[in-house]
Amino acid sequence: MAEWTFAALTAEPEVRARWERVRRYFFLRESTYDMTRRCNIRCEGCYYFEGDKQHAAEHGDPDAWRALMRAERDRGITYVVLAGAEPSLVPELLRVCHEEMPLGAIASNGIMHIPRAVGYRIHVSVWGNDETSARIRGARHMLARQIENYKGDSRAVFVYTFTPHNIDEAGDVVATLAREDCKVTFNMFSAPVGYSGRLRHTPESLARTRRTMTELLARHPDHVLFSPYNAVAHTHRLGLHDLFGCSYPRRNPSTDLGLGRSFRQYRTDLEWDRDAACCVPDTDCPDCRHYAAGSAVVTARLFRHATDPDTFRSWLDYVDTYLAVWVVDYTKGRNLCERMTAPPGFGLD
């Protein structure tokens, strides 16, 4: 096979194009933080509530946020994830640390009406249907509850974590947020450390889910942030770490460069500990296809993914996609690469 010079592979007006763009983002530089122990619900498999961080004090002085975020910009954090258990407790803390730190995104169950004034990226979590929720999440019409409360909102987005259960169900959830004129991106149930629980997947659901996704993904091309790459990264035999590396602290010892030299993940007392600092701690890394995880984890990888055309446009898509989920304002492009592409030294399944 011949070889591929970036300047070929780049040599396209379109290709050129996607390439100056998410280009111009390479200077965020992420890290997390629990802004509260509590939740208004109770999910199965909630990552939050494994370990001990749900034990740390929580620490609601304005003043002190407000300090942290100071700090965290002097040491080059350009991004925050803010997420807790549920973050739409605390809007105060939330407003605090967007007057600070004015690029991030909040993971929230949508419940709890984000005020307009925090201007991040709002996730707003979906597990199945109304009826799957009030089984595994306690909340009675809570698919209507979050578009009621996130309907014409730029901020959100809406994220549908797929579990073996739920995947018949992703075609009519969809098909209602597009009606909404919300837009969506997928997720995948990623087990605790420990979980043995009948959320875990199998061969036959990560194959049932691809195939899931990208039937959405043709059917609402206007609402559906995701690309065929970003399927079969997430939906693939083997999790994000064993495919790609995970540049995350607590699977990466290197201190020299990015997430492993810059990344923390605070708890609610302000504390962290280089060894748990995760983007979702406490998940079963082989298990782990987090959306949040890709989303650094993937992009990263650009040098191994600039090998052949289809390899590269497929990871242009996938950057494009993270983007357009985490950046407000940032509009999606077309897909670039529209066939399913293999993981670099890996096959498809």
Given for the second form:
Amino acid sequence: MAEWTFAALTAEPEVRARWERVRRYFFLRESTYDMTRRCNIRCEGCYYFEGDKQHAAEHGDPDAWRALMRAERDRGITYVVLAGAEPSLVPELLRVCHEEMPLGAIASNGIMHIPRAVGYRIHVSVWGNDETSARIRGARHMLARQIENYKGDSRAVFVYTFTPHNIDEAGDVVATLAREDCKVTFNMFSAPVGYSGRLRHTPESLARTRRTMTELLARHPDHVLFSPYNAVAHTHRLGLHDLFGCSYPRRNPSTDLGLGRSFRQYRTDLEWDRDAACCVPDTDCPDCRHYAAGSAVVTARLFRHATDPDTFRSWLDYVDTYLAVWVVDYTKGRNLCERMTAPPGFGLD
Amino acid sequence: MAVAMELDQLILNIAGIMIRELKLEDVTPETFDPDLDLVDEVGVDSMDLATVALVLRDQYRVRIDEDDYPKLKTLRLISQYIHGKLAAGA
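Right, and the form predicted together with its partner chain of this protein, after the form predicted on its own?
After this comes the whole thing, all chains and molecules, with the earlier chain placed first.
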């Protein structure tokens, strides 16, 4: 097969325009921050309560957080991901972070509303329907409470995490969210290190999840922020590290450039550990299919995807999805490649 | 001498590509210090480098392996890398 030049791959106006649009955001440099050890619910398989990070002291002084954000800005960080336990429990710290660093996202369970003054993307976690949520998160009427808090709020994206046991529920949940005009994207349960519970995916559940994601994308194109390539990358039998080579310090020994150089994962005591630095710490790396990981790992592999029109368009769709999910006011375009494309060097399954 | 001239010209050409692709301001191919650290002193990152690598692939028909990115710390090193590949292919 003849090799495509980059100029030929970007020759079509629609592709060129998308490339020019997404590359304006290449300045984003992220780090992540645990804001508090507290949470108002306790979910089965929660990553925060795995490993050592839950035992770090909580540093709730807004001045210390302000100083940290300024120092982060000085070393080139342009985007913050604020996570937990549950960040909505420390709104004053969220406000300080936003004042110092205008771009970012908050991972929240959505039970408490985050003040409008905090202009970050808010990722509201959804783990199934209300019955399932009550069972594995111990919270009743979860979806209704989340919708009540975030309906009509342009900051919010609902993140439906697929486990092997909630695949069939996704249709109703996404239909409800679409009816309420809420945006949705998809995540995959990825096992924490040593996890032997029932939420770990199987080849059968991965295949079924891919079909469901694809159907829901087709059924709700105005509300589901996803693409066929997202579905392939996150439901492949191989995890993200094996498919693309994870860029986060925990798996990437290089400190020369990219995430291996800039990324830090701060705990609630404002300390960080390079050996543990990862978008979702304590995940079992071979099983990692997190949406957050993919946003960095797949996006970073531009060169690998500039091989042929379908692969390059699929990569553009992935980056377009990533930006729509993570950046307030970025509107997702229509997907440029509607067919399933294999990750470079691999098959589809 | 001819090879040295050729490398100098390559540095100028690649400087022009980097300035154009990365929209670098206040610098021309002639004033671009080829020994500046691209990450620490120019602000280039992995996505920038991948973009430049794709354009260089088009321009010189030379592939820059992703594993080699960390070695390409300066404009001179990139130019020497391309120069070496061109020489090997000649």
